[in-house]
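Presented below, as structure tokens, is a lone chain in the form predicted alone.
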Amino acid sequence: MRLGVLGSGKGSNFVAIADAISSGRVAAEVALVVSDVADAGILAHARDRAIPWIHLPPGKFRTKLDDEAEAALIAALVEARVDLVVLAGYMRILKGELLRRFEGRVVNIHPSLLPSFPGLAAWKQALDYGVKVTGCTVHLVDQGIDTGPILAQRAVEVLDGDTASSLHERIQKAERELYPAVVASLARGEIHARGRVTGGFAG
């Protein structure tokens, strides 16, 4: 399976899935890189596996990419012959014609237990909303926000006397195991949906 991973930041959670690439854990490659963000770390972690790597502009909407910025992704993806898109930390909504294109192909991770705190800053809203646990969510990427069926999820408990930065710590970490745990059953045909209905996943 060809992965094309789209990121905005440090690229924690690329680095996860290439490093369970590299001990056989994931029987994938990537296959493209791609940020919105010109020194973005994420670009950095790809130049140092020799990983091909793009920055593409975004264009000029300040949360999703124009018309001229998703074309030229769309066609980025397709040269590079990606059969999964895996968004980690990619800061831009996707809509419209790459969703059509990869429907069903493209997946998220999210830092709460979804449908609970979607939208920004998950953890911060958890711990201001008092609840005890939260987590994260491995889910398919529809026109909607953090919205697509449900793929995996992990649970993170919320202690006692946490910051919002210790929290989102803790949610990063279990981040960092799901994620390639789920794209690993994800190249071995283990994960299937039925509208909002998923199962297989195995990790």
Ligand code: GAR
Second form
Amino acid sequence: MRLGVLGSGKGSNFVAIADAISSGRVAAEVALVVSDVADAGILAHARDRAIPWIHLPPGKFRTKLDDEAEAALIAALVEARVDLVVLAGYMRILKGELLRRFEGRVVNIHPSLLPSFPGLAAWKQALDYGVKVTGCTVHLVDQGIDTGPILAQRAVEVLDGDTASSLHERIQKAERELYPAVVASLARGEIHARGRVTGGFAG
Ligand code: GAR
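Any chance you could show the form predicted in complex with this ligand after that form predicted alone?
Okay, now the whole complex, with that chain kicking things off.
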């Protein structure tokens, strides 16, 4: 399975997936890493590992891609023969053509137990709300914000005295375990979304 990994940030999820591939735990290959942020850590990690990468400027909008940028992204993923698009901290909303082109083949990780706390800084939302358990979710991407069918979740306890950063750190640790495991299951064709109807992976 050829992965196209998209990220805007430091790239710790990408590193976890790349490490899991190197150690034989995930039967996949990262075909391309794409970022909308020129100096994102994820691109430096790709460079260090000699994995093909590109910086694709997002165009004129703040939260989504303009049509031209989306077309360039699709072209790059198609050219790299990507089977699965893996969002790893990609902070742009994907809509329309890309989701049609890769229907049921775009996954995302989000730092909360969805459907609670979609959107930005989900760990802080959880802390501010006062929940006792939060976590992370891997889901298929649809046209909404963090709304697609759930593939897997990992719970993380909120501890007395947690700060936003201590909680965020524990959630990210859980993400680094969960995401490679889910990608491994997807590569083996073992995982299916439940509950909500989707195009699905292996089916
Ligand atoms: C991850 O914690 C991921 O859950 C979050 O961005 C972070 C990226 O970290 N994504 C979202 O909030 C998407 N709604 P990383 O660059 O170190 O992998």
